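Encoded as structure tokens, the following chain is the form predicted alone, with no partner shown.
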Amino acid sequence: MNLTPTDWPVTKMANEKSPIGVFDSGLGGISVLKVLAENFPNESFVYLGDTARLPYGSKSGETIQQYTEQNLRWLAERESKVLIIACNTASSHFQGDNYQGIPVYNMIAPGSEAALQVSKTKVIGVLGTRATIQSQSYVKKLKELEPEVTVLSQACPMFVPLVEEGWNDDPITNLIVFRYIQSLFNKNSDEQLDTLILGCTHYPFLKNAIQKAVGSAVQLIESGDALSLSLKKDLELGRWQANPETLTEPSTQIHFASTDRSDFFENLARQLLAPLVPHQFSLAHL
């Protein structure tokens, strides 16, 4: 059973000047949020990393449901006034847009959007975790936007322990982003890819071997540039409100959380977000 808006109670009502609120199942979804805090620097986000449970890509989806609902209500309750899915596995699983009128976005739509807008052959490939690639989101969306469109996907699950563990620049994850790659490129002896949906938010942490592997003609597209634009019409459109105050220090807009407190995570945390300083960090719980 998918999960529906009508499943968790909001006990706080956001308001124009509450936070965003970003889950992911660790800290690959830092690459939405940084490039969010980048495009709307009058914002405070609060981010949720369920660390304690990664990786999603190799759970169940009954499991990666009921982690989606916990994260969704812990942010809500956090007066978040809007949500987003920042990990494409529990976007996946995940049907509705907007819970108890709080609007949520999640990975796979606008994803799917920004790559057909920039392929020129219609061939776009799908790199993401097991999950993902098994639910086959990206190419049902697909399809519904561009039924002409060929979709080539490729399962991932060496890439998001590889950041979680801070490999993002080294020999042993560059042959293995070249691995998938070569994986990919075998299913696509007719026509020419050239694009490539980096379907999991940890991936454009490998985006510079991802690259190498793919070449220069090949188009990459990030969840986190993808989504800002949707978040920019919307505002427009005004399906959410904008903070009227003007942050004058940006570094205190973003509040940190985790499952699993650890040295660790909260030390490489901070080389993600970097230029951005988390103003807090604290242990959730769900």
Second form
Amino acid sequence: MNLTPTDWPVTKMANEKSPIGVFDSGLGGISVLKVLAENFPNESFVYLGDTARLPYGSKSGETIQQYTEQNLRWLAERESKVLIIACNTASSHFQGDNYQGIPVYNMIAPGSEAALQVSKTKVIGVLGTRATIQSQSYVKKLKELEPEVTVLSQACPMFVPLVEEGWNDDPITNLIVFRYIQSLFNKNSDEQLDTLILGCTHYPFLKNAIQKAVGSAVQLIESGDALSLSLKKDLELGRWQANPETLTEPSTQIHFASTDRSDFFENLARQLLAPLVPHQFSLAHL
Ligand code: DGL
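Switch from the form predicted alone to the form predicted together with D-glutamic acid and print that structure.
To see the whole picture, the full complex is given below, headed by that same chain.
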């Protein structure tokens, strides 16, 4: 294990060469980080996994807000020029589009827009943590964008532990996924659900199991792709500045930090990040 023993120094002066800050409660946000790193090969990233306090999905709104604020502050203090809330649960409990003047992106709007673009029947399913589903963040956003939409929501509290355990491809995972999906379809059997939002950044790692359970006619929406598009649009509009230099050494692209250190997490993070390799693992003190 090569986690550095102490946190790295605080600076507040972000500039165009500064990293993009990304956080999640744990390792799920890696699904978003990978898409961003691929789409923005010249940007560097600092990823914060709040592994000491995972899961967020079963916590109260107040606690999630407090954790979100602490994570944003930590990333802002590490010079992030853009802040990505790569956690739907935290996204559902953060209002606004900036933190101390730094642009903030959440997962809810891009995922909703992408789902509405592909859905023909306008019957859209949302899978998420309990806190995300209870917040109704997707229902509100989808209805704001398309008042005629029908939204079927299903909380899947057992999915996150499966991913954090590394059981992405496992017969037990298939059974659990099937059971939640069945409940989703039971909610409204006569309507034609054709699109399903994976409303938790851990869920793309269970994509194969979820696709098997819903069948090939249902289109799965991963918010990482949609978020990437919205970042590209905003870059053109000048909301944030690209790194003017070419990142010649890809291994310097990702700095990975977590609030709890363990060999297990680090190994799993490495597996989920592959083929990307973070150049540094650190322990973050919030
Ligand atoms: N990955 C987080 C999300 O997108 C949730 C994980 C958790 O419950 O902490 O909602």
